[in-house]
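Have a look below at one chain only, the form predicted on its own, in structure tokens format.
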Amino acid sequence: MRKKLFIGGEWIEGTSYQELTSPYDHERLGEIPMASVEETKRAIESAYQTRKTLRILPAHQRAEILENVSRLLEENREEAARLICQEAAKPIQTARTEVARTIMTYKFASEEARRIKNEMINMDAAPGGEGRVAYTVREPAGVVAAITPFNFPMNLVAHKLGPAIAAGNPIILKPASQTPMSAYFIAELFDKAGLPKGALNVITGKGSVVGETLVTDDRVSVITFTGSPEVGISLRNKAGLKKMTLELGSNSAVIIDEGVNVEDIADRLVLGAFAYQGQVCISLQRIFVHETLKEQVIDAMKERASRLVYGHPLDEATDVSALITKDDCNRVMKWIDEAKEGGASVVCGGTQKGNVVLPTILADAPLDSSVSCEEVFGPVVHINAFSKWEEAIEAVNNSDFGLQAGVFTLDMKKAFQASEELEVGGVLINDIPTFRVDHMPYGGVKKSGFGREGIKYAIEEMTELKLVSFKK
């Protein structure tokens, strides 16, 4: 299957192509166009010329287009799930969950398009403001460039396309090189849904070519990026005065207080650590448990992890499949070995079969080891004990990242203390940090980035606030 670039509402043959294979068994999936600088600029020009058309498109029409996309995706949900499964090696059950979330994300975008908030200002609240009527309006910021990762190739795309279209912005999408078919699939749905030609452009290619061109072109007003801190920082340094939202990952942690019923939470801990092979920005990577419960947590998680099935992503029974690349497998195994050399013990896993790293639980990993202080993005979690609540909070905060953190406690005082003192973008009380629903504000601090996703909040990032004042 040879795909084409989607520019100006037309499918355009690429000047060069790259083979796409399955991360699990290297089965050939198709050929993907590699956009040049010229083709990228053509996509930018297409979006730029469409910005006035989209700007005046009534909110109810933008809402209807997004609702149409949601409906079309619902009608083709199994095909969409199998696409994700094949190109991302995401187990089919997990892929179906992603499609269901994507449907909901576009529904939220449709709803938010109808209620973008404008506000009256009471001018006479200040001396000199008498005799004036004023209000603020949110206007489209302009062309949006979206650069998305491989791990949620439909839903994270929806978190960028949905708010951009809802706000009246044309958008250029550069999906991850490993997961482009999902993006082209969504482009087909938007085309069928009635989106004006040129309002959405999808181009694949090297980040050094496509990403660099998008970030440095003056016709682009907004950059929304999900990926590594290194790439995000590089983009930020080149973007100038463009508006930016950066979601850059984490090494998410959970704190488990004494008195918590371990059996009640063990399934959630295993889900948080090993869902989609740990290739989730808010995957549970660090567990800090009160010393009285440490062995219970280890035993409960080990027992459940041993039941996870690894294999082909299209197999209905599969829980864990391949990591996205062989290099990632090698890196994760290297980090596990490093932790072992530093004194960590392997509770389970720690081995590799093909491109599958088996779910790995480590005990007493050094907090300066890579599996603790870097983002593993693999099926690895470590369990360390604490004696005082303050020690646990300090351990979580002793990180360059700060996306989300979970806290399990029966003590409301400790819960509020954690909510106030944890240096993260989201604190989940009595849940894992891997929890996310698609309308909540989502984003981090420190090296986890800045700006917020979640449709309402992303719209704020993609619009400009204008004041209008009348002197009566």
Ligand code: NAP
The other form holds:
Amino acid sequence: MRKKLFIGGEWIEGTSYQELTSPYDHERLGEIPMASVEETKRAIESAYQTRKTLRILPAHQRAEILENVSRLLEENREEAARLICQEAAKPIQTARTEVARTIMTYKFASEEARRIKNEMINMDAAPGGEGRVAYTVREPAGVVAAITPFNFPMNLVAHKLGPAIAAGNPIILKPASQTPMSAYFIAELFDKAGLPKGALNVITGKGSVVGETLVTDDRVSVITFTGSPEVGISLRNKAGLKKMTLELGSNSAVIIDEGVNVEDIADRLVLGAFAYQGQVCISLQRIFVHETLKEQVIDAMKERASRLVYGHPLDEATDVSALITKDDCNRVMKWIDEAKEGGASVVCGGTQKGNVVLPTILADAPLDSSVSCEEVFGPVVHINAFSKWEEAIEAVNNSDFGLQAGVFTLDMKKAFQASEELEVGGVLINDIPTFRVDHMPYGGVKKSGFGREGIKYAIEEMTELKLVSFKK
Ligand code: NAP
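Right, the form predicted on its own is done, so what does the form predicted together with this ligand look like?
And the full complex, kicking off with our chain again.
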């Protein structure tokens, strides 16, 4: 099917097209417009012209539009899941989970639209401040440009469209080139949901053309980017004084203390490492386990990982499918080989079937090898032992990234120590780092980015705080 650009509330034929195929078997899925600089600028102008309309749209109407999107998605949930499954090679069961989360994300956005809070300021707390009534107002920041990755093509888009509309900002969405269908599908729902024309614009095309035009245009006030550190950092360097949120990559870790019941946590460890074949920004990549439990963790994970079924993403039984590109398969296999040469032993996996890398567990990978210190973004996890708690915390922190970390311990003192000392945006005690619900604050430190998502927090990033003071 030939898709059209969504600009100014109209579906517009593109000037140039590219074929979209499935990452699993290269089945043809459609033709996608590759927007030019001119088409991108047209989308920016359309959003810019709509900012006053949105600014005065009352909170209850913004909330209702978002509630409508949530309801429409609920009514079309299976179609949505199949789109994600086909274009991203996400196993259908996992795709359904993403749709369920997306429905919630728009619900949260609808609720948050109604409760954007202002604050009274006691000016007389400072000498000379007497005789004034003052308060803050959160105003929409202006045109938001959202650039999104392939791995959660519906829910991560919702984490940008939801707060932008809740806050009263028009938006231009540039989805990943491999996953445009989900974005156009959501645009259709917004159109039906009663969003003013021009408030949402969806344009597909090359990151280097569309993305760069968005980032350098003066009419855009906010850039919200989720993707790789390389692209995020390059955008930051071009964005000037625009507000910016960067949600980037990670090599997330978990620490397992002595005394933990391995059977209780093994399913979670396997889920964290291999869900959507490890292509999750908080995928579990590094396991640091107390030396007394190392063999138990290896055995429990091996047994569960070897039961995972690989195959076509639309097959109900599939747990693991193709990586997003052949290049990614080759890269992941090369990194596994590098770890083996450095002394790691392969507990399971370590091989490839077509574009599927089988779930791979490595024991004793060198901590300076790519599978440990780079972001693998594939189904690979390594297990290394520690003897002292401080050593484990140091190993987790010895990373360029800092998104989330998990900690399993029965010792409250160690749990608090980890929560204070781990250099990450979120510490999950007695859980894997891969845990996320959509209203919690979420984001990283170091090369994992800055700014926070989670609707309420993203609204803060997309609004300007204004002070109003009345002298009596
Ligand atoms: P990516 O290659 O960085 O692409 C992300 C987006 O940026 C895509 O829309 C891409 O467009 C666009 N882009 C590429 N080059 C650009 C440029 N020069 N200027 C402007 N935009 C450009 O990332 P990905 O492979 O899709 O996603 C995987 C990465 O995202 C991983 O690093 C993962 O950890 C990260 N991620 C982070 C989070 C989080 O919340 N922290 C969540 C999910 C994913 P094209 O597709 O057209 O190239």
